[in-house]
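One chain is shown next in structure tokens, namely the form predicted on its own.
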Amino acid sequence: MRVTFPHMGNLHISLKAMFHYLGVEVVLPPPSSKRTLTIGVKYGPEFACMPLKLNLGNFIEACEMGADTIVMAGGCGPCRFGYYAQIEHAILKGLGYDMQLIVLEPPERHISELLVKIRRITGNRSWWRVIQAIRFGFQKARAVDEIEMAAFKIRPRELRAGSADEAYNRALELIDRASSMDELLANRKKAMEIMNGVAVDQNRRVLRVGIIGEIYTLLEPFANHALERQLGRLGAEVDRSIYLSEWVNDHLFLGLVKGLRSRKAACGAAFPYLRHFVGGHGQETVGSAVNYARAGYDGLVQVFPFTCMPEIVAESILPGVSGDFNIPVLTLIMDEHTGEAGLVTRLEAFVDLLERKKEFKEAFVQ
């Protein structure tokens, strides 16, 4: 068994992690470039959103190399994400590729179900090693998040333009290449001295922005054009609404890690603007967006793909938290025809708006 999966973010880095923990052979395929979207646009339906072609061109890429067998998460719902394993197979399948498709879907109802198709990835392997597997991934999902938002906050203070970046590839790289949960240990703690020695002016006025939606448009730099990095530079510390270990903790392990995150609690901050689930992040979005109003930031920015229907729910209720916090929002939606010299231009004028309305609140407290 070859086993791959699709690019979201960092999380190769923790499913790599924990397959070569199970002994399990990976293939995996290029970071997400216009290769693979050209591919899964010129074989994926033209309606559906831009996740599900690059996925499909993931899988495709990761064919050429050898793969034989997909695992994909699964979900439930209002979302299209639930059938998208279902439609890439048949798409695969109809172009010849003959790969296996293994499908988890949450736990939450179906336990027997995920259990039997975790046998199947891992064989004989003792339970007992599946579980220090899942834990060395999660682990190592943990600590890719510690970088990510240490370099969130670094970027819009450094005092050489790209050496917060530079000092971010430095660190993933330290957790990636960790075989052990020993070895895991030592190289989170360089790689947060790593980031730590990054030179920064403290005194530095920066805004403040957090970034809310659809979890795969956060995650992915390639589908967001590099969103935090852009903000970054135009000094602006941000903050993701949704981080790998917490989605995580919250659908794989129901909560059980304490002291992250949960979307509970941003649910409970969407009453009373959104009272039921609508599928995907959506009532996560609008709960995250009051919960980052309350806590002062500055602007927020949602992101999802074209046609995500839960986003456009929340997207369509933003403007009554935007108008009861007096906090401004921001939508981009991505598909394979968005541009990133219009996507900077629309975020510098964003931040100049942002930066006008705190000078003018600052001078009228004054």
The other form holds:
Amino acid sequence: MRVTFPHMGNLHISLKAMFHYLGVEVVLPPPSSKRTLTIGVKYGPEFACMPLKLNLGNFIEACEMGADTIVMAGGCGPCRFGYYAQIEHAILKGLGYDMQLIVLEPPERHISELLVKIRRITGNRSWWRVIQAIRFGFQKARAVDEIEMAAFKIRPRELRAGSADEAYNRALELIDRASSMDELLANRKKAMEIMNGVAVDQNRRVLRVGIIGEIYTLLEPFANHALERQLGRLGAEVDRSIYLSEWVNDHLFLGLVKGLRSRKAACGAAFPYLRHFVGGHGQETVGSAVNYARAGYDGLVQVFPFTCMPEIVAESILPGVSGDFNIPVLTLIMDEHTGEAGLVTRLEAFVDLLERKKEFKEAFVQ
Amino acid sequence: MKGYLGLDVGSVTTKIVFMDEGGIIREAIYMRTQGRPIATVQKGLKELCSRLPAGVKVKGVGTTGSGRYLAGVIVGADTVKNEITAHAVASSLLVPGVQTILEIGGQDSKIIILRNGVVSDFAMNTVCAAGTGSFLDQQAARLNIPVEKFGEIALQSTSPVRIAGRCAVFAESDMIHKQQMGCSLPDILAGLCEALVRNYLSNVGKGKEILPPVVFQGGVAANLGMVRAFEKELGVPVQVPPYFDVMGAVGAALLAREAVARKGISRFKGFGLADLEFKTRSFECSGCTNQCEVVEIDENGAIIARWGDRCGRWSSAGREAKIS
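Having seen the form predicted on its own, the form predicted together with the partner chain:
What follows is the entire complex, opening with the chain shown before.
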């Protein structure tokens, strides 16, 4: 069995580690690129959102490299993502790629449902081994998220342009390379040393921007035109409302790991504005907006793929949050037609707005 | 005479202004970009130079518009700013106390909300470009009327027809339908203006609080039919400032004045750059899977700028101090 899975930011580091730990062969699709998108657009339905097209592209590219089994997350509720795995499987079948499909869905009753699916991949390895593998993958996700958070802090403060990104790539590489728990522990330390070694100007005034929205476009830099990097270069320290490990903990482990930010907190904060689940991360988006506003962030950027229903619901609610907390919100909608120049213009103007607003506020306080 | 240059290099048109030290616009040039921004900037500067009195000194230069980075390296800009900031800055100077700016240009339309002289919110058309200057341009061409006459004819209308304005393609189909039904040209044009205003307010203005003074600018503000349609829909007077069509360039000049005041000297290369030879070349970088398309600009045999890469491998190489 040669397993493949779609890309979503740094997800591959964690999943690959898990499968390797179990001795399962992995075919990693090349990182999402223009080619991936072109393939996905060609074979995917036009009105599907960009994540489907990129996933499809990933699978076809992995197939070309000899993968025969797809492992993918599923979902439930109003967001269409829930049936994407099936649709993609059907499209692949139509194209003549004979792939086995394993969908990892949030367990309805008990975590054992998830374990049964994992069993299909792992064969006869002991449960203990499986749990260790999941734990290993999860620890990698934690390490990757930690590095990402460090990069968010360093990027707007770096003294030499591009040094934060260089360090970030080197640190990720270290985490990716670790093949045992001990090695991961050591590499994680080394990686953080690399991140902390970047020369920064601690006194530089930076803006704080919260990024909220749909998970795939939040996590996948190819899909969001490296939004975090662009904001970092413009002098904004960003924080993302969802990190990979938090999502895994919430949706696959049902909150088993304590001490991580959870969706419950975000949904709770959404309460006066949006009191029920609207699919996807719509409720979390609204709640995170409230949380960031309360934490004194300067601005918010909402990002989602074109036609994403849960986020459209959130988008129509955000002006209320924006007005109540006096925090500007910029909404960016991504699909295969998004021109980067227009995106950069909007981001620049938004950062200008935040800067002038901050100056004005500070002058007023004095 | 001393002063500042502002360039707004847009998708359809390029605007250049010369503003003297007192903030008065001395010269303004409005020309079509015709897909050749570099040649257009050079031609525009040549023309400007011939119009200005001899011995004029340029103390600073700023660029804006979608071609701002390109124009910036060509002229040696002191400031390169996005068009939203530039428009807001220009409007606050020319129309003191402005609270709402409606801006419709060739490719983009935007709304800028100012409160206490500071931009407090803005929006640009997302996803589609229905209801921008290019569409009006195209319809005028289809009907064989000069685009400048568009508004005048629309004003003759007594009962505008209702046109489906959600999308440029639908609007055109509906216009043709109304035309085949025998509606008069003024009524159709006025109807189109109203449709574009509705489309603008629901897609770009989306629930924003539009308070007077309201300023309407950008090339489309020349269209009196559009001005009338906005006033009718908003119920407040809509002002079209002088230089409404070169506001971005005015803003760029103002920002250049600020930038030069901060750092003292200008990087302007002089009007002689109109005779330099600029070449651009592009290649696909194979450094990683992003396969970015990198563009390099060559000035008389020396590469002066590169961009397009996501990682900064090309764009940050050998670049001196970052332009503000």
